[in-house]
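Just the one chain here, the form predicted alone, laid out as structure tokens.
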Amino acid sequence: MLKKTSMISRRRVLAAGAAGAAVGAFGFPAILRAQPAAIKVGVLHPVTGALSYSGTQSRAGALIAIEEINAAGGIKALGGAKLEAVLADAQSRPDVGAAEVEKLNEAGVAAIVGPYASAIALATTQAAARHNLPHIVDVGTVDQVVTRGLTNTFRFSPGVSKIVQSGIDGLERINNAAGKPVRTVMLIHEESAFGTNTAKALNDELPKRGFEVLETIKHANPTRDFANIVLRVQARKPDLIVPSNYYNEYVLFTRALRQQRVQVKGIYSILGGGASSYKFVKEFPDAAAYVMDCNHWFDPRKAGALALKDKTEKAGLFFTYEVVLNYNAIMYLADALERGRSIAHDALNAALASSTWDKHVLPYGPTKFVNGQNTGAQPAITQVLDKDIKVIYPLEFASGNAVFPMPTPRG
């Protein structure tokens, strides 16, 4: 089923056809159908299951980049040619995005953007290098995705080593500025490689700047009720609850730390899937209040993040990490195209690793790839504050200050 991309709203994109279902353009005059043949990119993530969710928005964030670039006039260096979004459901499972890339290679696509989730992509990262076809990681922050020398694949953003590099060195920052409140940790998170992973890198690093790790805590996705890992950390009475973990359980488990009434100095999350969200602010703001997060976030100080936030709340949506990701990777892409001059595999392959692309709406330094990561990459640490989201470091691009320790909930 073929549907044109125009106008994005929460309904169109939950609404949008999964792999297989081209964003086209039929039916216009002659003299457009002459136009340079569109050029077919794969849009996969995870819409349906237990991360249905943050596919969701990472769907939306591509189809407002797509959308913005053809109303441009398109990829100018290739005669003006249109951007045809495929999309792809991965359906929260590795092996369906693997065999969702095998489609999208057959539907002719020059590129996949996605599919958001750790696991996903170390699947689909290695079904589209058997095809040497351009893969550009949203998400996927795992390591070992651009570790195995996958000369086709791309991730944009930061990984697990830089965000836990980062956000360890903004909690003793932060710590330090406070008077070393905090010296004992508990780390909570999901079981796949994304939770896993930073998980250890954590164990690994915070010993080392003299935090004690009281206890690592794993659960499932899905998790539906938190009880009895609140009560662990209860019994265990640590000053700082590091979470890393999705959306759902991430708000699951805060709101049942509020709801049992645990102390604690801080939640400071590493890649805490609910805690950088308007979404969660809005809906639990009791819950949500001073939680910290070292995360994928935009740069509050450029003009293209602000327009970008207020074009997605339009339609109806959240602002969140997973639209920013993907609009920025869209838009990378686009770049390449431009720049490369060309559809073909090695052609953009090239182009995409060479890339130093500058007008993204992230807090990055200057574009470099090495071993298909971008090494000027880094993530932000936000709290939230009057029930908004700031900007607590790096300090050179904040929107509010830390407050720490965290007030002690009332009510």
Partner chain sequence: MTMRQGLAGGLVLVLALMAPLAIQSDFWLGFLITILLFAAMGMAWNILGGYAGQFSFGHAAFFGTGAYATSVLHIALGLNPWLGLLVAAAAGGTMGLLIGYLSFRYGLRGSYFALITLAFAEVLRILANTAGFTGGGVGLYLPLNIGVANMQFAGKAGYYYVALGLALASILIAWRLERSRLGAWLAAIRENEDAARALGVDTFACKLAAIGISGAMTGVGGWFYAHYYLYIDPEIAYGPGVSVEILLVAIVGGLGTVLGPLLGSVALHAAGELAQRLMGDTPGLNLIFYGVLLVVMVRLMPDGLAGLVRRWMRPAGGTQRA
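None of these values were measured; they are calculated from a predicted model. Positions refer to the first chain, counted from 1. Compared with the form predicted in complex with its partner chain:
- Split into two rigid parts for the change between the two forms, the chain puts Leu187 and Lys368 in opposite parts.
What's the form predicted in complex with its partner chain like, now that we've got the form predicted alone?
Here we give the lone chain, stripped of any partners or molecules.
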């Protein structure tokens, strides 16, 4: 399980380093001495507290990437230097995240990858900026993460504005292709930053595209009971439901929809739906059938993505976007180290900013960074088809054809 991957603990690596140094002092294995010092990488995630699941998934993805890079001979431009993960826990709190950045900086990390949540990312990027320490934001979708002019902050994945934009574009195309079966929409969103931002953007944009938003319902985290929200959905009879919430609430919501046998033409999430969770598909195959999600996802046509999926599942974990994005963030860092040939902050920041790296396993356009944001980044739209998750949009990455509107009756 996960424990195996996180065996590369800080103390263990330090101990190994000390042992190596001792051997070196005695002078026999000359090769060992020629081995360049490992490059430390801060792997910072909320592995305890409310976000511990996502944090643990994220950490796993980063560690898989580091293991692969080291197995393939390390950073060749730096004499084959190995990457060494220095693990840190933000405990699901921004202030702890910021304190961990200081600790990582003093441990001598070349860069930080993390910290999953937007609120934590705002604190950690700022703390890292004071040291000009390169910080790759793995997820942290809130726009302000990259709009504060920090020159050390890089986000390879898309921000919330881009995701919502793509989500609406995709919905419009899918709907048009099916002969416009959907006109009315109901938004169900969670109350924190991502749900609120998403709902606001949808309310601005959907009417311009000819959709009518019947009602927008905000709910708390956690919400114990979705029965009433479902009652309201039944009363308003929307063509389409757009939920934006965390996994727990998504499960309770779709379960309540199914219990009340709600008939809609589609369930189309933006960020965080069942069509981007193999766990949901496996545990609730009936509720999951035909649901769609616009979210971070991998490019199903790339062999690397499937190999990573395989590896993650062999480690006993579900393959989630947290794993993919962190794997990718480390690979992006490794490429910058290769090109910049330096672990100095300025050189690494410059190499990260000028990256055109395209070996990633994501459904993105050409890599180009503007103010720390990869402008090629975009989400994918996925749908649960035949108990599997297929990419249905953008078409150039598609692995399945959209089934829309969803067949009735369900469940």
